[in-house]
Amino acid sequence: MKTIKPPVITSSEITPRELFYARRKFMQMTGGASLAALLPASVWAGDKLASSKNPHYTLPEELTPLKDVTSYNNFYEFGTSKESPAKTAGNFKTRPWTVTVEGEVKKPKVFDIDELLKLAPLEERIYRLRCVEAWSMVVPWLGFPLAELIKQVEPTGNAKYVEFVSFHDPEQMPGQKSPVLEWPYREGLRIDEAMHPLTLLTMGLYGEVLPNQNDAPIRVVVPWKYGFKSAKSIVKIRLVEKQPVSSWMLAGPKEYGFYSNVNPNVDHPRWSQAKERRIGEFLKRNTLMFNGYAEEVAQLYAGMDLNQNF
């Protein structure tokens, strides 16, 4: 396997800077109205998604402003700086879009994105998002448990892991012309992680469909792991028997492990993970074990050495 040295993240990227690109302006600039015409009326109302708030998944913390959530992003397919995705993702076409689910399943299927939107009721869940570069957000995501999709294809007894494959088109995603990663982007979870109720198949945020720069039109959110574990712009989900090799593991195996759980006791080789800076705040705060979701997920890793299985 070819190993590509991951890029050095500068301090200017770790520390939030002034953010200028508001969501409404972005939609106006990138033809949001024309995208609305492609969606069924039952799904699209302006740029809103119909959903209900799940009272079991909320936080006593201030939400990160929409303008920050949509303009400070890690999405290397559109560039390595945090501001690049909002500037370069405007022409990304998210319709038509299908997601293939295959591998160790009894009923492999190709799902249309609008079919997925109707597969289960969409709910709003407020989750923390913690990135490996020591910054974090609090975002109201819209989606439903990934387990609902996996159940549809009936996994076999050999399905031990779930691999996600992201969209690949360097003409639409200019960052893919860079060798910073081997494309397409790939990520993976253990099957019990993928089936956990917290793992969200996500189509929106802040009541709206996912903006292009926020991994449209469909992504996974795994809130107790670092953000790069949440696969973006998914086109294929494969249930497999052997642990898949994710893109960041391939790029920097000594820096990015398969599990990538938020653990303040395990430093990244180039910076500490003990503290984080919430976007929009000046002072740092202590990083929480499993990003604050230890009560829900710690049992998944009982008996494991989390310093070795990082």
Contents of the next structure:
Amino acid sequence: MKTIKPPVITSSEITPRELFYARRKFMQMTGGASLAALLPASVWAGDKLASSKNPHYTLPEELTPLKDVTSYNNFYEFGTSKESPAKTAGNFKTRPWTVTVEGEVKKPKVFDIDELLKLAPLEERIYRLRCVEAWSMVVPWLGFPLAELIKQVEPTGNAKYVEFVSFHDPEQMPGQKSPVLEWPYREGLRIDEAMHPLTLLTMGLYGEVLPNQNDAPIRVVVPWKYGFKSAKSIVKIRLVEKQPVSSWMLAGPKEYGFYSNVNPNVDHPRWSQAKERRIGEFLKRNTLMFNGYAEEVAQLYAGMDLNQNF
Amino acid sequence: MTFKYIDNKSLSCLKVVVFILALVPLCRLIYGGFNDALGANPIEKITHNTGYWTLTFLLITLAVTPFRQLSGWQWLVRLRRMLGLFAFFYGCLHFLTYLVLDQFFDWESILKDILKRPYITVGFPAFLLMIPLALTSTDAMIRRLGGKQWRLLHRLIYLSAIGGVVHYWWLVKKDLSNPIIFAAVLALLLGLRLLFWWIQTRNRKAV
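For comparison with the form predicted alone, produce the structure of the form predicted in complex with its partner chain.
So here's everything in the complex, that chain up top.
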């Protein structure tokens, strides 16, 4: 058997530790900079977004196909039929885009969308989406907890609620020419709901930048509430003291409450919420309490009458 | 050419054309079903589509009489039975879609829907009311009942159409634009009947 003698390395040949790391840092910086110079400044719908899978938020259920996620949308800004957002959102401009975070905060700030994309590492989380119309999907979203953004502006003690205001421009969003809802679309959460680790500030789905019809360029996803509670195409986030009034509360105060938590025991006044049709499935499924997230969120509503606070 | 009178041969041709046209919505659904073109939620699509055409055929059927009176085209009445039966046909498809595809014979849920959901509470009897009308649509049944009785019975179509429009109005989440169009057309068709009836009784009094 042949033995291999390792070559002798003299100590003079060894790169000092400090130099080694300095060189590495230099490569990273210049490499990153030259790469950034090669790439366009911002990302567009359909572009890939780098993220890491968050192992805490996966589901044993099958993902809803991308084709269905992007062609069956309740996004009244682009028309009230499910098919129309995919058809009419093509001209919607998602750059330049800023999100103003203001109100009861110590450091109000206007964030550029490309700055927001880098505010925290993007995670992929697989969530159930339950629409108030009794259908549901399973979607891999990309984003980071909304709490990361809210912490940056340092809420004051008066910040009890968070109000979201969506983009308003009837030229780009033809559905806003109809008075079907009060425009701009407004939604709201209680501060503890907004700061909950499940509440995701979302910029992508299926590994890519959000398609226009999926509420681009930035939205929230609150998986234990009916879909309409997850504000879309957000331009303003206001921290406020009083409970905000959402567009759907104005549209039907007896039908759409502030909380709108998924709850199979509290029916919509006109239809049952006990079951749902998962897109792609034939038989209906039983709807789960808090859409299956009861373990994480039930304590937020301890002692509350969920029939009253629907 | 005034179309005031048409011969039997032309009328037969016309009936064939109307029959084929009336099947177009169904063919489109079948084609869509086989070609994966009914969208992400095909059951909802089929339910909405068959419901839409039930109401549309009910209104077309109800348009025959006022239109005949306004135009003087008496032969229109000979298309009415077929149009009414197509309303019933699409109504059956709509109901079967709900029963089989949507609920899959979940009788408990169905019963709850009928009792608790106003739009189904009103839509279900609106459909049931069409059954006696379809059963008595043959010439033999018209003779058996006698013209007067038959006409009285077939006024049930007014209730069926009103129930159908209310059903649609109550089920939409927020956008009422389609139900409003159906309601306006129905109001016009029923209003014309009232107007004709009023003119008729006034003329009779004048004589």
